[in-house]
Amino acid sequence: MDSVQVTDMHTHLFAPEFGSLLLCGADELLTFHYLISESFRVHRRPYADFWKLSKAEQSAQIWQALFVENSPLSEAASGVISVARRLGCNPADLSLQRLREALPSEPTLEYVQTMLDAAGVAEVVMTNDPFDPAERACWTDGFQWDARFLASLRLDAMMNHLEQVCPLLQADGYEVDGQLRGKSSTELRRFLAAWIERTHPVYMAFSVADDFVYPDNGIRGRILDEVVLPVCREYKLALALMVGARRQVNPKLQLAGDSVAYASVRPIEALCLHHPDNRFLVTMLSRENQHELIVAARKFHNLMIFGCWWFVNTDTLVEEITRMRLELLGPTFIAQHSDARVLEQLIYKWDRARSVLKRVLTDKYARLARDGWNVTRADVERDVDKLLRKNFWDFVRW
């Protein structure tokens, strides 16, 4: 488990060539949105006052709230301690200043490699938004980036807010209407084709809340049927669906203000049934969705479950979900992704994923051995490699 080199198939990291979009360092680690929302439970200052602070002042306030006034017991807070320990700090004598000295805010190529090596990660898949101004500025003709960072094309803005992105599409020379009239579908396919040629994504993706339905005669359903699914088939790309995020439940928390909702699995089943030539990577945010999604994966071989996303990425829930998946699917799913937004998060997220998998797989192999099955080292190496790397690559290249 410790030696396998992981493919981290969903992150919010960027290659070093994207400049300031690649986040690293103590202040970025401490102002991760999980810790921001958690810190408000301690200091309870007005939201607007917090956002007026500089990044360094915000991290200092979070450090005081979560590491001085309280023990860092939460997943995200204890993850900071794990990172500090792995990078040579003494957690028993840790201060914000020492953490800043250990974690540089400028990611040199050597530092990036150190983080990947420490996490046991061979390559990461970025989340690339073709509608984000900062990202668009990077994707110039001939743009070259670190081969360890792979692209995925994120379509949330187009799928969920077409009218809002129409001015940008029109400025780029695409005749797109917010109600998908006229040549809009053809033009959106042309837009996606251009970005596929530019970014070479390993898959396309979008996230939706609990309002996702399929079949759907609305704008989102038509974009799926007339644009996204045909383009995926043409370019042999899987489509990743991330279901169950309720955006901006508390807008005053900004990025930290999103929440979770139980969502129907029936639209996923309908997509898999009616589009057998498409492949769907799916993760769901609600704990209550996990069993039903696993059963759906038993029925459709063009459905690949991946990772434990966001609010279910805690030791307790990862173990529960992984056991359930193994018991119903065997080792035919993608065990985990980091969802990392800050470079150093790779370390603690993959340390913990491996730790959970060790416990779960040890139990499963021990039971096989008690029943007389010959469990070999080669079997274990094969299965671990599938769960952390090969299942992903076999599916997206299928």
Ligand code: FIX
Second form
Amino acid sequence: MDSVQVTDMHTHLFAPEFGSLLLCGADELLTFHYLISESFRVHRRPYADFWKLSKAEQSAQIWQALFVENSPLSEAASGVISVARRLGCNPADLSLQRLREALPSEPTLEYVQTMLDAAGVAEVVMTNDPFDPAERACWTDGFQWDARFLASLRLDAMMNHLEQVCPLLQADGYEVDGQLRGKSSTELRRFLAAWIERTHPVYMAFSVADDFVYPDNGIRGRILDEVVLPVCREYKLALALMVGARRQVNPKLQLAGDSVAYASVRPIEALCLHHPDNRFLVTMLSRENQHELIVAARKFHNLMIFGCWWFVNTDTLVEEITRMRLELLGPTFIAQHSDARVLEQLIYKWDRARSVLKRVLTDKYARLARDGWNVTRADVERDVDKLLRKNFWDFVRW
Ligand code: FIX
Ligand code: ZN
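What would the structure be for the form predicted in complex with the ligand, rather than the form predicted alone?
Okay, now the whole complex, with that chain kicking things off.
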């Protein structure tokens, strides 16, 4: 488990060539949005006051709230301690100052490699938003980037707010309107084709809340049927659906203001049933959805479930979900992704994923061994490699 080099198939990290979009260092680690929302429960500052602070002041506020006035018991807060330990700090006398000294705020290529090595990550998949101005500025003609960072095309803006992205599409020369009239679908296909040529994504993706339906005669359903699914087929790309993120439940928390919703699995079943030539990578955010999603994966082999996402990426829930998945699917799913936003997070996210998997798999192999099955080292290595790397690649290249 410790030696397998994983493919981290969903992160918010960027290759070093994207400059300041690749985040690292103590202040970024502490202002991770998970910690921002947790810190408000302690400091209770007016939101606007907090956002006026500089990044260093925000991280000092968060350090005070979560590490000085409380023990860092939450998953995200204790993750900072794990990172500090692995990067040579002594957690027993850790201070914000020491953390800042130990973690550089500018990632050299050597530091990037050190972090990937420390986490046992061979490559990471970025989340590339073709509508984000900061990212668009990087994707100039002939742009080359580090091969360890693979692209994925993130289509939330187009799938969930077409009207809002129309001006940008029109400025780029695509004849698209918010009601998908006239040449809009053809033009959106042309837009996606251009971005596929530019970024060479390993999959396309979008997230939805609990209002996701399929079949659907509305705008999103039509974009799926007329644009995204055909383009996925043409370019042999899997489509990742991240279901159950209810955005901006508290907008005053900004990026930290998103929440969770139980969502129907039926649209996923319908997509898999009606589009046997498409492949779907799916993760769901609500704990209550996990069992149903696993059962859906038993019914459709063009459905690959992946990761324990965000609010279910906790020690307890990862163990529960991984056990359920193994018990109903065997090792035919993608056990985890990190969702890292800050480079150093790879370390604690993957340390934890590995430690839960060790517990669960040890238990399962021990039972097989007790029953007389010959559990070999090679078999265990094969299974772990599938769970953390190969199942992803076999599915996206299928
Ligand atoms: O939609 C996503 O990819 C989510 O993972 C993020 O939007 C979310 O903010 C996050 O970082 C969760 O881990
Ligand atoms: Zn994410």
